[in-house]
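What follows is a single chain, given as structure tokens, in the form predicted on its own.
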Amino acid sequence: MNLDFTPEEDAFRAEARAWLAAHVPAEPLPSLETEEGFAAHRAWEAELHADRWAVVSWPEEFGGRGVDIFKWLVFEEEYYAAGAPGRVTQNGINLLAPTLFDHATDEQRARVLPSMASGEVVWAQAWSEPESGSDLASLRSRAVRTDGGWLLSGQKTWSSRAAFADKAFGIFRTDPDAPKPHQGLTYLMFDLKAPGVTVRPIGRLDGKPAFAELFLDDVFVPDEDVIGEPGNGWRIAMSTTGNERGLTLRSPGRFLAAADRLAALWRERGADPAVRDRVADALVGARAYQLFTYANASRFAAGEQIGAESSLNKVFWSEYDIALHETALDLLGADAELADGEWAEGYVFSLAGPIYAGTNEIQRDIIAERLLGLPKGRR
């Protein structure tokens, strides 16, 4: 792997660098959690759309420049840097985004993906159900055939963006009778104001509405927002699956950025010896994850899957980010439990990490199995 950045690579970051330094506000913006910070949020994607920062790896018809993984690593890194807004569209351009890329018909990557590159319209995923959060497999809402399209039936819960977003996707079964519970599903896109849809907001921790519970009950979903085939839902999930735990969820940037931004506090704190080694821990943690990052990028890049690999990666983010969060709320002191700050709001979002885009148990499991060869253990 070649570490070093190409010249047009170094030109690219140094036109983020100008941009971001240009445009990005002077003063945080509200909790992307709340009603007025949601839709400040969807004004600054508009804003980055606006000169084509909102997704630099798309192809430049869908409002993207078509920069190639490296130079999205590059702009990642300049993004969180410069201390730019957390993105309100990152469930749509992180994780459904490159599932239609990968499995949606040339008329539906047209009719959705402007929008969302705009954040005209933002997207919630739709997954977890209660009693099915990991155990995706064993979901239980429902999609009966009809006239057109399908009916959507049942309840999905933990929601991420679902209180203030316009749409929302999911897979849902579509055969009962399928021989394995992974088959006979299908994977569908709907809207959040569509007739039948109630959306019931989830406080987090400090109260904010992170997640929403959706009922659905006979849902009209026409047949042009089924992503590939009917009963082939599992298949595609798992490609969106791969996306979530691996490079786009959380690129090596955001830990950089958030790294520096912890020694700055150790400094300003005064450089309290206790914490010393912990402060270390995040900026090494930080600059590993990169390379390794930057090392599956080449592998990428060479044609290579990641695969079961992206559970390295979920399991090393999501445990790295508590840590960071923790230590920075040990520098801050009492501080913290009355700020209602970045630490303060971050450390909230990072427990919500092992739980999400499948459990870290689960992660531990396809490690063991998959990269390890080891033996199934009891389920």
Given for the second form:
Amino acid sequence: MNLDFTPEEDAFRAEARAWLAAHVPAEPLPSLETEEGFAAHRAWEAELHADRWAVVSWPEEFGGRGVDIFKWLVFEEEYYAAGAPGRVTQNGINLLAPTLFDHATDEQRARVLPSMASGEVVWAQAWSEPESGSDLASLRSRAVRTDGGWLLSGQKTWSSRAAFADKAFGIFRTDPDAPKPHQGLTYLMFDLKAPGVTVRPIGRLDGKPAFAELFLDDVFVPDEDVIGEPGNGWRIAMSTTGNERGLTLRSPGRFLAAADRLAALWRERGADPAVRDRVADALVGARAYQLFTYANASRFAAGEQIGAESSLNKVFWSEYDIALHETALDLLGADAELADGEWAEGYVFSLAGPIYAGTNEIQRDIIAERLLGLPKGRR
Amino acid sequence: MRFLLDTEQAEFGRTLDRMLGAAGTPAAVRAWAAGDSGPGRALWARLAETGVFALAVPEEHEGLGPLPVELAVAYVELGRHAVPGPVVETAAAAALLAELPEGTGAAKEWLPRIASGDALVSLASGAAGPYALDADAADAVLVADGDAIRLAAGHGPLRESADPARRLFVPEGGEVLARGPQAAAALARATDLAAFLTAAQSLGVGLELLRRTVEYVGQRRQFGVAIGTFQAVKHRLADALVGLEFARPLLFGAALTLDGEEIAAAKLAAGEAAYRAARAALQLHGAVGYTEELDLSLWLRKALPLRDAWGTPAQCRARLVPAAGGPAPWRESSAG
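Next block, the form predicted together with its partner chain, ref. the form predicted on its own:
Everything in the complex follows now, all chains and molecules, and the chain you saw is the first one.
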């Protein structure tokens, strides 16, 4: 057991750090949840991609560097420590791409991944429906067979960044007569600019139009945009949720950097001893999360599957993120109320953590039933 | 990087678990609390055969160590099985004795006996409180006072702990073994080791409280169903597991560095997680959990004293965020 990075990993860290020091914008970009900010972040993605930092863990043929999970963690640590912008491409990179690597055809990978890596095509996740949140399998939007493809109809909602994104991925009911709700579903990709798609931005809690509702009226999707076998969408989708809750969406680098900024804020604001314990808890939480991730990465590198443990991860980081931001807001005092502050924005975003990617109530059920072995019950 | 136990380390933990599970530890704990250290000493003797106490003793004194990762593995198991006695203090005393200036003779006398399981040694450090755990059963009691370390000549009357299996005494008198900066530095490292091993013991206590509670709520029926089917029950236990599973990597991170701040982080997280597990265990057992008869009480009563022994949560937090500030202590190491 060790925590040692290899000389090669250290060299990779140094290279990433140097590149970031030279390229990270001095001024923060406008919020990526606005049209202006979305464009600025797309340009940043292109800059990352030009020097192959956008998707370091992907194979080189798709714009990556083919690095393993430890180097990916190193890159993420450096990325957030450098104060680099949030990733506008994250839904595609973290949720769709792993699905494509596992379930898509070579043709699909070659067609979809490079433009995702460059930020030329930004993807949104279209999963939730007005009546299907945690009970995703109850979804009603459907895909009906047509010549050469499928016609989508129905409504998706709360789709992050869909207000400005180019394309979306989601699951649709293709066999309404299947005996169980999670059967007869199909996973596919569709164009948000296609005829029959209406995108209605929804203001979020922070007032930004970053969510959208999608109304689909006989939207044509060619067969080549179906991922995996029709009817097998549930299994494919579930392999994505593991990514969403687990390693990829919330890398420890993000929280290490945030905890450091919190400690700095605490000092700047006079090192109030009444808040010290919460600052300590934030530092400890970030370290715990980093080491927990190293342990999971070690298991992953040894060929083990990370299953229901990703629910531990999700509950931890989502609760942690809120506590960290609450502490920062307390330190800011009256300024905390200003909506455009970096911490205030982060706080509002953190509030969504226990809701998305499967609510924490569902995660705790998974932990209790699959990790602790408690009996299944009614939700 | 491979931040996982290797096969031998994991097997060592399983061996201890099997051995302690078969040894009837609860009876030894109850006897210990009543002042009969016989069954507890027999348990120590069996533990010594696995090498547990030798792990903290350097090789030149007939030990195997120091081996912090193996110590963490072992002390999680000691916590899971509520092994009575000054287990933490004996290992910390070994670390202290090993670093005392040459010529005191104490290391030569006591370390081989600690390694073989023949000697139980308690340790009191003024900074951590006035009490020496189990001084009545210990073969020696070391007392640290400022930069002076002495071998106590005796002790006062029993001061009852909230956990009756932790028998507290104020040590009295005795000869000074060492004094000065080297002794103070040795004491600082021994105190860190005590905090580290208490964290491991806490984690084990928390894991066992959770295990017993999961078992109980799967059987206890109310309103016609097992109470473990209720979401309110599940969620409390899920949160207990989250706390424990995020304390675990801090413990092993601390084992690899033995850095004081990493140890404080592990102590804080493990102590709090075990305490929260105890609260959940008591609540979900209901009134039966509030009784002494149920073996659960042996672990319930440990969680709080272990959370506070060798570094309260407040002391740990103060160490992590000193008034002068500065970045998190592990940031430079993690940034290579």
